[in-house]
Each structure stands twice: as C-alpha cells, then as structure tokens.
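Presented below, as structure tokens, is a lone chain in the form predicted alone.
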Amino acid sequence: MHSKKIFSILGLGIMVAIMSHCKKDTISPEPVKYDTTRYTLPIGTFPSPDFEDNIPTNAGVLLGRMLFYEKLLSKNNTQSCASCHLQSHGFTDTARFSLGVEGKRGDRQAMSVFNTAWHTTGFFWDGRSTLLRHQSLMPIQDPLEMNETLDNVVTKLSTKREYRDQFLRAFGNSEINAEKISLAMEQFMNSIISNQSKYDKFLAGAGTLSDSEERGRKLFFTEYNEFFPAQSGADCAHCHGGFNFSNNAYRNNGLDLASDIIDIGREKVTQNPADKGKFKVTSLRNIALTAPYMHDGRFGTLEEVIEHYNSGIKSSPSLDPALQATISTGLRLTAQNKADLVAFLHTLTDNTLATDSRYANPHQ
C-alpha cells in the first residue's frame, strides 16, 4: 500500500513535469514589431524643439541607449561613449583629456549631453558637425578616441539577435547599418533632457533661494558697468542666458593672447581667421557637475573660471566685445561677489539627471 502511494505520487509529478514542458514549447514567443510609438519627452516650461525627419519614438530612444552604451562600438570592444559621457556628471568625462582605445589622449575636454535638441548651431567644440546624427558616429571612427570603422561595427552589431530585433521594432526591419546607428543615437541623445534644478523649482514657484544664491543670481545677471561699479555685475547671462543658459553661439572668451593661441577652434571650420580661438558657448546648467572646465579642460574649479572673467581676460582681435570692454577694469568682483556666484551656479544643478534610468546603461 505504502509502495503504491509513492508511485502514485511520482507518476503526478512526471506527467506535472511533461504537462509543463508541452506548455512552455506550444507558446508562441512575443513577434518582433515595428513601433512607431512616440517617446515623450520631458520638456517642461522648455519649447518644443524641431527633430524635422528624426521624431524619437520609444523604439528608436531605447536602441540609441544600447548604443550609447555599447562597447564594440569601438575598436577593441573596451569602450562606450559612455565611457567619456558619465551621467553621474552631466554626461561628461572627469578627465581633462579622454583616453582612447589606444591611449591616445584627446585633444579637447569631453562636452556634456544633455538638451541636444536645442542646439541648433553644430556640435563639438568647434561646431565641425552639423547634426547630431553625424556627431554621433564621429568618434567612433576618430584614432584618439574608439578607433573602429562602421563597417567592423555594423558587422559586430549584426551577430547580436536583440540589436536585430531593435533594429527591426525602430525602423521595420532588422537590417543594420551606419545611417540608421545614427539616427538612434540622436534620439537617445536628444531625449536627455535636464530641466528640474533648484532654479528651475524657484521660477516655477515651488522653491526658494538662499540669500547666497539670490545674491549670486542679481550678478548673474547684472550687466558690467564701467562707469557705475555700485550698479555693475558679473554680465554672465551676455552668453548664457536662456532658458538652457547658453546662446549657441562661438566665441573667444579671452583664455590666451592670440600669439598663445594653439588649437584654433571655430576658425578651422570656418578658415575664417576672424574665428581664431573661438568655441561653442557651453550650458550652464549642471556647470557644477562637469569639471573641469573650457575646451582644454584648464579651470578645475567654479571658482577658478569666476577669477578667469573677474580678472584674466587676454586680449586678441577675435576676442569677444563685451569681455574686451571689461579689460581696463575687470569686473571688480569681491570675495563675497564670487561666493555668491559660485553658490547660484549651484542651483543650476539637476539632481535628478545623474541617477535618472530613462538615462542609465540598459545593459546592466
């Protein structure tokens, strides 16, 4: 009787265990489908940028992620573009120069990403890359930096089912190739929007600034006022102001004599000798994050690049004309003036950038 009751019970689990198996082999795995769905993006009180023949859509953002954070995009499968764009400071590098795949050092200081759907005068420091689509598949081949070729990383991405199937839910069909890397890269990086800093909560009313940052904010965005120091101030918002803190132009921001001058910024783009020295007028915002600072990474510290306008500017023909007008006197900023400056940069900071998982590498 004992014996039987065993047998009865081992019999149950063996057909339990077939039953499962049939289950599992007569279900279907989900299809692979094109998805147009839109992604939607974060902008706030921000304008609704214009993405023209690239609109990010859920599909598209999500594989522009995994490339982001995909390491055979470069040469020897150790490196991402992530690796230089840290999201735990602003999607920037901490270095002053970036390694390469090789060692080789980069030339210029890694650019934050982040509001890329409103720049609309090129990208780089020197404004070499129109879109943000062909910016995006320039490192990759660059020899300083991920030193691959897209032939190798198309080849690369191929062998690998789930970008076959992204590719496949983000364009309709699974065929990889350089363009279409591109354009998923521009979506991600155009979907990094960073707009919830203690700045923004006290324009919308749901914040307060300290006396510090009050102070510092009235600097900000005072003019300089040659003949009148009691009513002058720091003129900063003359290049960043706006709503993303910068006015995407070019400009020589009076780092060295132009005798000094050795990388010659916007004027190799434009052989515009007009242009010596010249390199896009960064965002502010999460400026406290994303040390060091300028294109050659020079200022480590807030306080330093503060010091730089108050009293460092260095003439040169391409000099900008608001910063050569404060030469003869500097801007007079007291030791308080820079603290106070220095604690309103802070509040530009979004916390929630750097921890954000619409942002975080999907790969872990």
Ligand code: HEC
Given for the second form:
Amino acid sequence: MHSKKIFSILGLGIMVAIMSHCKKDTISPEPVKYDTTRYTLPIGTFPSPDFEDNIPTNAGVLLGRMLFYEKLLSKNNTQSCASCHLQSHGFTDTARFSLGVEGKRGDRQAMSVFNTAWHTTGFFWDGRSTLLRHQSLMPIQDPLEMNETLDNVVTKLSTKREYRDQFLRAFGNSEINAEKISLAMEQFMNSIISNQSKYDKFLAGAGTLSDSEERGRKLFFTEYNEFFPAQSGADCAHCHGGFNFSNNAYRNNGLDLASDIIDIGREKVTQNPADKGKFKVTSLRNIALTAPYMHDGRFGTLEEVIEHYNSGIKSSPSLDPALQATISTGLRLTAQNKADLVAFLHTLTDNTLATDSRYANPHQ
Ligand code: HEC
Ligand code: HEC
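Alright, leaving the form predicted alone aside, put up the form predicted together with the ligand.
Let's see the whole complex now, leading with the same chain.
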C-alpha cells in the first residue's frame, strides 16, 4: 500500500514535469526556422516610427517578450523586468522605490514602458542610455536591480530549448548572446503601443468628453497668462504636448530649490551645471495608472501633482522659464479647475494596454 502510494505520487510528479515541459516547448507553435515576417505595429494615427534597423519581426517580438518576463535574467532567478514594470500599471511599479533582487532599493521610481518607439532622446530619468537596446541590458547588471552578469544569463538561457529555438526563429541561428538579447528586448518594448484612450476616441470623433473633462482639456492646452487670469490656462502641453504627451526633452519642473536638489539628473550625463535637476519629460498617457509620480515618486496622487504646478514651484537656476513665469502668482487654479484637470488626465488611460494579451507574460 505504502510503496504503491509513493509510486503513484512519483508517477504524478513525472507527469506534471512532462506536461509543464511540453507547455514550455510549445510557447511558439511555429516551425523552428528563421522567420523574418514583420510585426504589424498597431500605430493607428501615430506617425510611422523611425527605425533605422532592428525592425520588429513576429519572432523577435515574441523572443523579447519571453525575455522581458524571464526571471533567469536575475541573479537568483526571482526577478524579471516585469517585476518592476507591471502591465496593469502602464508597465511601471506601484512602489515608490522598487526593490532589487537582493532587497536593495534604488532611489528612483520605475518608469512606464509604452510608445518607446517614439522616444527619440534617450532612456531613463536622466537619459543616460541613448538606445533602448543598450538600456535593456543595464537593469540585468545593475547591483540594485537584477544583479546578474550577461555571461551567466547567456549560459542559463542556452540550456533551454525554447530559447535556442526562438533565437533561431528570430535571428537565423540558435546561438544566444547579449547583443541578440538586447535587440529582441528592444523589439518587444517598441511593440508596446498605447493609443486606445478615451481621449484618442474623442479625437477620432468616436466619443465625447464630459463637461469637466472638456474644461480640463482646455486648461491643459491653454498657455498661462499672468495679465489676463480669466484667459489663463495651466500650460501643461508646453512640455507634455504632441501625440505622446511629451516633448522628449529634459526639464527642471521646479520640484526643489537648488540647495535641496539631491539627484542632479541630466547634469550627471552632460556634465553641464545648467542641466542640474533636469529630468525626462514623461508621457502623460496612462498617468492615472502609474502612481507614484516624479523621478523620486514623491507625489502619491494626481491632485498633489497639480497642486505642485499650481502653487509649489521652487526656483533654481535651471528651472524651466515657462514655470518660472508662474512663480509670483501660481497658476491660480480653483478647486473646480484642479478637478477638471484631473478628469482630463484620466481620459488618457488606455484600458486595453493593461490587458492586451500581446504584451502579457508568455510563460503561463
Ligand atoms: C528592480 C526594479 C526594476 C527592474 C527589475 C527593471 N527595471 Fe526598468 N526601471 C526601473 C527604474 C527604477 C527605472 C528608472 C531608473 C533611472 O532613471 O535611473 C527604470 C527605467 C526603465 C526604462 C526607461 C524608460 C524611459 O522612458 O526612459 C526602461 C525602458 C526599462 N526600465 C526597461 C527595463 C527592462 C527591459 C528590464 C529588464 C531587463 C527592466 N527595466 C528591469 C526599475 C526596474
Ligand atoms: C516645463 C515643462 C513642464 C511643464 C510646463 C509641465 N510639466 Fe509635468 N513634468 C515635467 C518634467 C520634467 C517631469 C518629470 C520631473 C521629475 O520627475 O523630476 C514632469 C512630470 C509630471 C508628472 C509625473 C510623471 C511621472 O511619470 O511620474 C505629471 C503627472 C505631470 N508632470 C503633469 C503635469 C501637468 C498636469 C502639468 C500642467 C499643470 C505639467 N505637468 C506641466 C515637465 C513639465
């Protein structure tokens, strides 16, 4: 009886092992051969992205997605990119400071990852990485994040048949190396496109905004006017303009007085003191999903962010002139104005992004 039971447990274990093995190997049912079929980017009315090379293919995007969700990329195999970049939150983290693989904390808030195909001026809050393919290898090796060597990652992935097969489909041979890993992750991240918000539907004539959202929209796009308060707006589009709600620039938005700036931001990259305290102007698409806010996650809510721009701008030599101009009066927003701006920002949420199976974990 007793040994029979052990055998049946063993048998069950083997069956489960075989089943999960089969499941992994069928991650892509495509034949194992080089496949250069282009990935169709759902760009809608966005301009065509300017890829010089590394144009996304179906096989490359799937490989990048497998890697983005792969815990073997971290030292103790417990953390993937998706651990800090959650699809349900516009591919950012809900924690103010993400915990790395060894429980260590960085001092910046994770950034959202979508519409990267149109980020033309670099990656990270300070833009220290020019190309997304280079960026993608940095968290792996960062001691505060995944803390693993690229050699180890290559060794670990090379033992897996599903990876050898997918590298072959994507790049023509099954050899795994860091360059191919970086190109595949760039392809996957560039495939994540967000353009299905309520505001997009409004622009396409397929939906309307509520009165509050419409008033918020006007405030967002209208310039600040010190002399005619009645016609003055919040001028958010000055920096968060264009189809992706970002001018792709680095700016100081008045978070701290010069003497209080701890993280010097862009200055660290350019070595130019005029860039002290400048950070990447992030897209405001999906902003209602991506709290907390700013490079150090100091604001927990959109209301706090709006109050910052309304009455909290701190002066320093690198402060953006458009915000400097508002310092003496503030934006003079009423409680209703502030609520309207928040309502408008909520229209930038793309609920399909949070659930789109094309961007979800392929390992389950
Ligand atoms: C421990 C949490 C953590 C992990 C794991 C992590 N990231 Fe990040 N990510 C961050 C943080 C924090 C930042 C901002 C860092 C900075 O600016 O210095 C960031 C920034 C980024 C950006 C920049 C976005 C922009 O708009 O400039 C991209 C892209 C990105 N990560 C992709 C990845 C990829 C790919 C992986 C896996 C290889 C990964 N991340 C793993 C926390 C993480
Ligand atoms: C002068 C340029 C500029 C203007 C004008 C501006 N912003 Fe920003 N905004 C930035 C920069 C730069 C950041 C990132 C700053 C940082 O993290 O240090 C930012 C960050 C934000 C964030 C947080 C983004 C994130 O990913 O955490 C929100 C929300 C935001 N701005 C909303 C607004 C609103 C609403 C307005 C109008 C009231 C506005 N901004 C006006 C430059 C600007």
